[in-house]
Each structure stands twice: as structure tokens, then as C-alpha cells.
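A single chain, nothing else alongside it, follows as C-alpha cells in the form predicted on its own.
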Amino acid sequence: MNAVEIHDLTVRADSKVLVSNVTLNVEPGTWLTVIGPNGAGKTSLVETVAGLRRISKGSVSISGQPIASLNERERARLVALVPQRPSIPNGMNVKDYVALGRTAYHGLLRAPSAGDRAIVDSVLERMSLEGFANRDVATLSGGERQRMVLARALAQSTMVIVLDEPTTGLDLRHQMDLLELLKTEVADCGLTIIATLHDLTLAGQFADRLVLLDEGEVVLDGPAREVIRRDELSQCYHMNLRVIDIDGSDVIVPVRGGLEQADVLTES
């Protein structure tokens, strides 16, 4: 069974089409990153997978269950979302914030069980946040906050996590640290990730599969190393791109030039 199945999906906002006739199947334990220019429909697509947007046509299923037929609590047990701009309440410590990820299991009116608390403690350790457990969320740096938001999603104990630009606002080191943590979760826990990223180099290095979206439609879908070498990538971004192999890792560099000459150049 696929972890995520998207079939003939169309999403509209009033008369505007945000996502158009998208069909994707995502196998368990894989990392799929959606790339594309601003306005391509990336956020709309991942928000629909997480159950935050209404489906106009088609379907989205998580572990075989159509999300349109699930209530919020049922969805939260199947898919977790790390939004681009998470809402973080004031006056809460890190451990209590991460523990919100268990609400789908014990509800709002019941105290967390010993099992819930053990899961939160385990996630804090995996995210290297145990030393921050009693810190006020307002005192955290940007990188620490992002790890905390990811920890809350992991505390939901879902096998699918959706992330919308998880590295926004982070410096290079914290971007790499966060993505490495996610890669470890995929390898060690069989987590399935659907993410959006603007940084094409990071997208190519961490994802197993890239989906290029433009004007709400899938332009390319395939292994990361293949997608970033296709001319369609430059055409969608309307610029020349150069792919440079550095010690086995692909680095995507924008090159000044006329849009009519947009092309992907590859060199080692």
C-alpha cells in the first residue's frame, strides 16, 4: 500500500485553479520534495495532502484512507504538518508545546498517559531538545524553534509528515542540521516525507524524488538526480541553471543570461 495516493487532484480558490489534475503515489519510507517557482501551487498541494484545503476534484488518501472522509482528529493520527509559518503560543515551554502533538490521542480534556509522555521524551531526545524542555518558547532561536515544531509533528506518531518550506529563515548550518534530522527519521523510522523547498541544491541532495510543479500542474516527476538535469527546470524558472557535481553532490547555480536561452548545463 502506498503511504500517500493523490489521484486527479484539482484544488480551486473561488475561480482560480491552484492545483490541476495532479496524480502522485508516494511509497512508504521515501522523501518527495515538490519544487517550482513562486505561485506554482506547491503550498496548496501539500496543504491539501494535510487536509487543510478542500478538494475540488479527485482524491487524496493516506494509508488507504481518503482524507476528505476523516475528521480533524482522525487526520492528525495519519498525517502531521509542519507549516511555513507555525503559530506558537506565548507563555508555553518547549516540552508542553511538543506534547500538543499527542492531543489527537488523548483529547483536550484528558491528561496525557505515561505512554504519551514517553513518546514526547523520546522525540525531545531525538531532536536534541531535552536540554530545552523547560525553556519558554519565546527564548528560542530560529533553528531551535524549527526543531521544536518538527518535534511536535513527530510526537503525533504519524507515518507521513508534510513540510512547507521547513528551512525558511534558517542559516545554512541550521538548514542542513534540520534536513539531516529528517533524513535520519526516514532511514531509521520509515517516515514518509512530502516537502516543499525553494533551495534546489538542498532539494536535490536530500529528496529521493522531485516533483516539479508549474501553474498547478506536474511538469516533471522522477529521481532527484534526473529531474535537476532536465531543461524543463530552467524553463519553468525562466533562467539558466548550471548543475555542478562536487564530490558526488549536485549543486545548482543560477547563471545570468537571456530567458530565451534558458537551459540546464551540467559539469563535473
The other form holds:
Amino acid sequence: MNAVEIHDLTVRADSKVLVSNVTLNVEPGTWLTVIGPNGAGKTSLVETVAGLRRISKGSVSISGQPIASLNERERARLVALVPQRPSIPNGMNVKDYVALGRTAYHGLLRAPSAGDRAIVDSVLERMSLEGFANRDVATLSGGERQRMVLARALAQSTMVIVLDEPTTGLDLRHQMDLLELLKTEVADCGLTIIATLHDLTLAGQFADRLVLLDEGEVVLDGPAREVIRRDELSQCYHMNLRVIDIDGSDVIVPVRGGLEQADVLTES
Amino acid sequence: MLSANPPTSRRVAAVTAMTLGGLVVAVVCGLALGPTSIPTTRIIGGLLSEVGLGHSTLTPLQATIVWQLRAPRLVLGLLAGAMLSVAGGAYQGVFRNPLADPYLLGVASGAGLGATFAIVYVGHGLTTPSWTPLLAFIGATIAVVLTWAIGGRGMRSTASTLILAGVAVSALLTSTQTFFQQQSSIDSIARVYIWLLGSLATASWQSVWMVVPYVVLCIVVCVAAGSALDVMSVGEEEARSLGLPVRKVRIVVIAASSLGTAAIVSAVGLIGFVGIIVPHILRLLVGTSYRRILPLSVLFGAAFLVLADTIARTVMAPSELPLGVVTAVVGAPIFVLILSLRKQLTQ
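If the one shown is the form predicted on its own, what is the structure of the form predicted together with its partner chain?
Every chain and every other molecule in the complex is listed next, the one we just looked at coming first.
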């Protein structure tokens, strides 16, 4: 069974079509990154997978269960979201913030169980946040904050996590650190990841599979190394993109000037 | 004791102990202080005799003053302070708006209109009729239902649309109330004005029993919603993604806060400032978690309003100061003091 099945999905906001006839099947343990220019529909797609947008046509299923038929609690046990701009409440400590990820398990009238607390402690440790457990969330740096938001998603104990631009606002080192942490979780726990990323190099280096979205439609879908070498990538971004292979890692660089056919250079 | 970091359990325990201490002081003051001097020891003896320990040394007149005048006033004050404070805290949580108070969705204007209608058209401006609490309650309930019908239905409703609907409904009902007042006599206007200022002077056991079921139920619901409101502090969309049924929580919290507030307002009029200041004072003392703020609001609000009422009825005895004026005069300096202490410690 696929971890995520998106079938003929169309999402509208008023009369504007945000996602159009998208069909994607994602196998368990896959890291799929959605790329595309601003306004391509990336955020709308991942928010729909997370159950936050109304489906106009088609369906989205997580582990075989159509999300439109699930209530919030059932959905939160199947898919966790790392939003692009998470809201950071003042005065809450890191441990309590991460424990919000257990909301779908302990209910609203009961306190978190010993099992819930053990999961939170374990996630804090895996994200190297145990030393920050009692710190006010508002006092964390950008990198620490993103690790904390990821920890909250991991505390939901779902097999699917969707991340909308998780590296926004982070410097290069912290971007790499965060994605490496996530990669470790994918390898250790068999998580399925659906992420959006603007940085094509990071997208290419970390994802197993890339989906190029433009004007709400899937333009390309395939293994990361293949997708970044296709001409459609430059055409979608309306610029000249080149791919440089450095010791087996692909680096995508924009080249000044008009749109030309994308070149592929190899540096060995 | 104050710092910018989330509070330790020791700090929360200390604040809880102090609040409980304040509540005991408030209860003693509420029963012991008044124009007629009655020794505190006699009141405590009378209190113990009520639960079968010893026998009361209160004279019949003193017993009447304590049990028929001061005790219902005290109980109604405790209920009003607890309800307005917990409703204010719950509104601040559900709307993620620090300026929210229990009157946000039109309860005050609806109750004001109901009471004005009762005084002007039922009492003909000559009395404040016994129908006033019921009509105030109906007015307050209609106002909230109207606000919900305009701004709270449909998938696109948000906290902001509800607040805006509340502003519109309040403006409409207040202008209608002003029209009623303008059509009435000076005597009516004076009675309406006195009612609007809020007072516990007319408290009786009957008014206590009238509001108890609503208030107790609504306080329990609001306090139980503390965990849900903590989840909502990350915003409605994120809360939904975490598994919180945001819409249901919003309906339940608003219904409980509004119903409880409407019941209290119908019994004691409009007492301002308590609902906004008490949750804020507690937020400064014990942090931002509604699991701590809401139960402590019940205790702190109850103590705060009874102490304010004690001041209102004693400093210019035998006449009374408007309770709303005292809550603001007492509450504002306390709030500023705590705020400045916290600022100093965080610098």
C-alpha cells in the first residue's frame, strides 16, 4: 500500500485553481520534494495533504484512508505538518511546545500519559533539544526553533510528515543540519516525507523523488537526478539553470542571461 | 518570583497558595466588614455552628445581617468574579487576543438593551422591575447568538470575523438602547445608568440560586478547555493539523463563556475590568498556559471582586461606590506594579 495516494486532485480558492488534476503515489519511506516557482501551488498541495484545505475534486489518502472522511484527531495520527511560518507562542517552554504533538493521542480533558511524555523526551533527545526543554520558545535561535517545530511533528508519531519550506530563514549550515536530521529520521523510522523547497540544490541532494509543479499542474515527476537535468526546469523558472556534478552531488546554479536550454556540466 | 522564563512549578504553587490565602481573606472581609460592626470571632463561630461545630453567639439581628445580607452578597461576588475572570481568560485564548473580555461578542450591549427595555417599558421608569435580570439575560443571549449567526457560521469564519460581528452587533444594540433611553424620562435614565455600573447591593439568595447552575457549569467547561486553548495558541490552522477540533472548541468555549457571563450580568449588571485584568495579572505571574491561568482565574477573580466590593461598600458607607469603578481603581495599579516588576527583572 502506498503511504500517500493523491488522485486527480484539484483545489480551488474561490474561482482560482491552485492545484489542478494532480495524481501522485508515494511509497512508504520515500522522500518526495515538490519544487516549482512561486505561485506554482506547492504550499496548497502540501496543505491539502495535511488536511488543511478543502478538496474541490479528486482524493487524497494516507495509508489507504481518505483524509476528507477523517476528523482532525484521526488525521493528525496519520500525517504531521511543519508549516512554512510556524506560530511561536510566547511564554511556552520547548517541552510543552513539542508535547503539543501528542494532542491527538491524549485528548483534551486528560493530561499526557507517561507514554506521551516518554515520546516527547525521546524526540527532544533526537533533535538535540534536551538542554532547551525548559527554555521559552521565543528565546530560541532560528535553527533551534526549526528543530523544535520538526520535533513537534515527530512527536505526532505519524508515518507521513509534510514540510512546507522547512529551511526558510535558516543559514546554509542550519539548512543542511535540519535536512540531515530529517534524513536520519527517514532512514531510522521509515518515514515518508513530502516537502516543498525553493533551494533546488538541496531539493536534488536530499529527495529520492522530485515533482516539478507549475500553475498547479505536475510538469515533471521522477528521480531527483533526472528531474533536475530536464529542460522543463529552466522553462518553468524562466531562467537558465545549470547542473554541476561535484563529487557525485548535483549543484544547480542559475546563470545570468535569458532563458536558454539548460546545460549539464560535469566536474570530476 | 517573576522572570521572563516559563514559570517553575514552585512559582505556580506559591501563586496558588497566595491566591487561596487571598480568597480566605476576601471571604472573612465579605462577612465581617460592613456598616454594622460584628466581631469576626462571632462570625467564625456562627459559620462553624452552620456545619454542626459548637453553637452560634450571633444575636438574631447579627445573624440576619450576616446570613441574609452579607452571605448572599459574598457568594454572588465570588461567583461573579470567578465567572467574569475565567470567561475573560477563555475569550483571550479562543480569540488569541489579549484585549478580549467577556463582553466582546455583545453580551454587555445585549444585557444593557434588555435591562433598559425592562426599566423603561415594564417599570415605566418608576422602578427597576423584577423582570430586569431575565430581560437582561435574554438580551445578552440574543446578542451572542446574533453575533455567531453573522460572523461564526460557515467554513470561512475565523476569530476575526466573529470579533467584527461582535463590534457590529454591539453598535446596533447600544444605539437601540440609547434610542430607548432618549425616549424615556430622566428617572429611567438614572435607573438604567445605576444598573449599567454594576452592583452587588441587590444580591439575595434568590439571585444566587438563579445563576448558580449556569455559572458552575460554565466555569467547569471553561477550565476544562485549558489544554485545548494551549493548543490553539499556535493558531487555528496549526492547531487543526495537531488534531484539535478547532471549530468545536471555539463553539463550546464561546457558548460557555457567554452563557455564564450573561447569567452574571443579568444578576449584577455590568462590572468592567475584572474579565480583562485578572487573566493578565495571572499571565504575568504563572505564564501563558491556560491550564494554569483558567483555574487560578476562578480563585483570583472571586477573591478580587469580593475585596473590591468590600471596598465599594465600606469606604463611603452608608453609600456605595460603583463596583466597576473600584475594580478599575484597584486592578490597574496592581497590574502596572506586576508589569513593572517583571520588566525590571527581565532587563
